[in-house]
Every structure is written in structure tokens, then in C-alpha cells.
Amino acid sequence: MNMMNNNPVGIFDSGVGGLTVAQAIRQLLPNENLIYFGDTAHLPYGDKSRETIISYASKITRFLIGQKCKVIVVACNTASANAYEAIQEEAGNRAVVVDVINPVVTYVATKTEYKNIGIIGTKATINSGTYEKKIKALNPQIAVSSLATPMFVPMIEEGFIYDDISNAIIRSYLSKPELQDIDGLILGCTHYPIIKNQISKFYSFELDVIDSSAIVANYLRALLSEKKLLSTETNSNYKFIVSDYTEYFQVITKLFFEEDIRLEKKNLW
């Protein structure tokens, strides 16, 4: 057994979006201890500069390594697209780094049914071109159509879900010419699975809407197994830390984890 087996899995995002990944990990790996860091003081990351995103992500990585995390899951597409190398450098050999883009790219590039894949994400994720570059590198045959949907994160963080406002915004983005004739849509932001049902509904549930959370959880399970780092504990615990307290974060966390969650506020800056 590896000494680090029962060390926690660290997960971070700018806000509540990464909880979609945390929940998928908990369902697939119920024995793992989780530490979740939501950088609510700085959200959304999607309209920040690359340098700023790198600086936030590096600081959070340092904090999670201080918490003895064996893995850092970058549960944020914006940070994955802009700060992955910096996070790896910060982690060194002290923790394994898993991002949310590479597992999804591999999944999409190996599926023969995709000819024209759509991607929606924050401005920073879409402008980085990371998805497109990586998909093309693995499968040059796939056409990639990208669209920045910057209103989605603030809309979700403000709790506008399942109502007329969110439906109007979703309809407005998804009917844009960039996303016509696609045969699959990557939700290139971990917040978006929260509105996956409404997105699928726009396509009359006939389009393959690709949710990264389950793909990342499967990837993590295979990785931990391969590195012999799976937890041997049976009573796992979850810790939720935010850089700024928001009531909505508490509500969403309870919704995902179906239990009362105590949020810890910690300002790393």
C-alpha cells in the first residue's frame, strides 16, 4: 500500500461549477476523502487575463498541497486551458494533476460518430483555443465549432436556473450560426452540467451533450488505480472551503451532496 493512499483528493474551481466534478468523483469513488476549494472571491475566471488565472490557480494548488492532497483536480475549464502547466509545475512530484480538458478531448477524439463537434465555454477557455488544438492533434478529421457563452456562469452563480431568464439566454446562444450542424456539444465549463437538461431540451434531447464531470471521474479512477493510490478507507470525509462566503454556494452544495455542508471560509490572498 502506498503511504499516500488515504490522503485527500483536492478539487478546485472558481465557484460552484466544480461541484459537478466533485459529485461525480464521490459517486464513482465513495472511499476517497475530498477537499473542495471554491474561489468565490474571484469568480468568474472566464473574463480574467491569463496571468491572473495562473496566479490564482498556483496559489490554490500550493494550498491544496499543504493540505496533503495526493491529487489536484482542476475542476475548471478556464484554469485547465490557461494554467495547466503552471499548476503541474507548482505540484511537482508532490501531487498528481488532473485537468478537465484532456480526458474529454481523448473521449471525443476516439469516437467515430463525431464529425463536427461544438464547444461552449467561457471567453478565456474559448479564446485559448485549447480544446480545438488538442482535438485536432488527436483527430484532424473532426471539425470543431467554438462559441464563448460568458453569461452562463454569472447566471448559474446567481441562481437563475430553470426559469424564463435562463431559457432565453440559452436559446439566444445556442441558436447562433457557430453551433449549427453539430453532432455533439462539449460543455466546456464545469458550471454547465447544472443547466445540461435545459441545453439538451433546446436540441429536443437529440444531440449528444457531453458532460465532462463523469468522464473526468472515470479518468481519475483509472489513474488512481494505475498508480496504486486508491483509498482504503471506508468512512470518507468531505471538506468545503471558499474564499468568500455566498449563500448560493451553500444551497448548491447541499443540493449536490444531499446533506448539510459546513463551509469554511479561507482567504489565501
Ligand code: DGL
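Cool, the form predicted on its own is there; where's the form predicted in complex with the ligand?
What comes next is one chain alone, with no partners or other molecules.
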């Protein structure tokens, strides 16, 4: 038992999409205390420059470390793709950093069935080339095809799910030449698990659609166990903080997290 065991797991995203990762962590690790931070004052990150994403992510990391988080989960692909090294540097030896890209890359690169993997995500995630570089570094045999699908985040947040509009947008993106002949598709954005089923349906449920939340939660459990940092809490505590509060953010949490939660506002800026 380590003194830090019952310290919280810090989780952050540009907004509420990262709650899909928080949900998977809660399911797998119910004893962990969680502090979630959604930077709703600055979303979306997907259209921002690398410097700006780094500056927001570094500030949030400092905040979560101030809250004594033992580990920081970057539940945002855009921040993971553009600011992982900066976040690690900021955390130093005070907290372990888990992003949403490295665990998925390891999962994909070590599976022999993938010859051509597709990735969809925000513009800043796809333009960074991070997935491609990391997959190629582990397994140069895998061909990687990427496509930015920026309409998905506003579409999901506005509730266009399982209807004609979302079907048309999904069909239009997934029919592009970049995504033909793939044998797996990585959902490279923490909002996308909400439309995973609809995406699978487009492929007649014959393509492996890879959702990072469960992979990241499993990775986190193995890491905490290896570092002897698993919580012994029997009555775990969850805190959900946003940098800007509106009723809208409160309402859409229901899309991403199974239980009713109350957002608290704390502007770090």
C-alpha cells in the first residue's frame, strides 16, 4: 500500500466527450476516486493550433496535480495527439500520464489481423500525424489511412444520432477514398463512441470499429496495479468540473455518462 493509493484519478478533455472514458474507468475501477475537468470555456480543441492546445492542457495538468491526482488521463485525442510530451513534462514525477492514443496504438500494432487501419478524428488530431507515426514505429507493415471528420462532434452534441442527418453525414465521410479497403477503424475522438453502433452499421457490422475507452480503462488498471497504486476506497467520490458552465453542458452529460452528474464551474483562467 502506497500513501497515494486513494488519491484521485484526474481525467480531462476539452469538454464533455471525455466522459466516455470516465465512464469506462468507473465501470472497470469502481473503487477509484475521480476528478474530471472539461475545458468547456475553450472547446473545441479540434480546430486550435498545437501551441494553444499545449497551453490549455498544461494549465489543466497543473490544476489536477494541485488536486493531488496520482495519475492524469488525457481523455481527449486532440490533446493526446498535440500535447502528450508537454503534459508529461508538466507532470514530471508527480503523476503518471495516460493518454488515449498510446494504449490504442499498442493494441492495434500487436494484432496480426490489421493490414490497413483507418483513423477518424478532429482536424488537429489527424493533421498532427501522431497515430500514423506511432503505429508505424511499432509495426511498419500496417498501412494507415486517416480522415478528419470535424462534423461529427457538433452533430453528436446537437443530438443528431440514429437519424437521417447523422446517417447521411456518416455515409458521406466513410465513403471517402481515404477509408476504402481498411480492415479496422480507430475512433480517434472521445465523442465518437456515441455513434459507434451507427458506424458499425454502415459497415454491416463486418469491420472492427475500435473504441479507445475500454482499451484505455484496461491499460489504466494494469498500470495502477503494476505501480501498486490501486485504490482501496470503498466509497469512491466523483467530481466533475468545467471551465464554463451552461445548462446545455449539464444536459448533454447524459449522452456521455450513464448516471446523472452535477457539473461544478471552476475557471482556471
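Throughout, rigid core stands for the largest set of C-alpha atoms superposing within 1.5 Å between the two forms. Keep in mind it's a predicted model, so treat the numbers as computed, not measured. Residue numbers count along the first chain shown, from 1.
Superposition of the core reveals a Cα shift of less than 2 Å for residue 23 between these two forms. Core fit done between these two forms; CA of residue 256 shifted by 4.7 Å.
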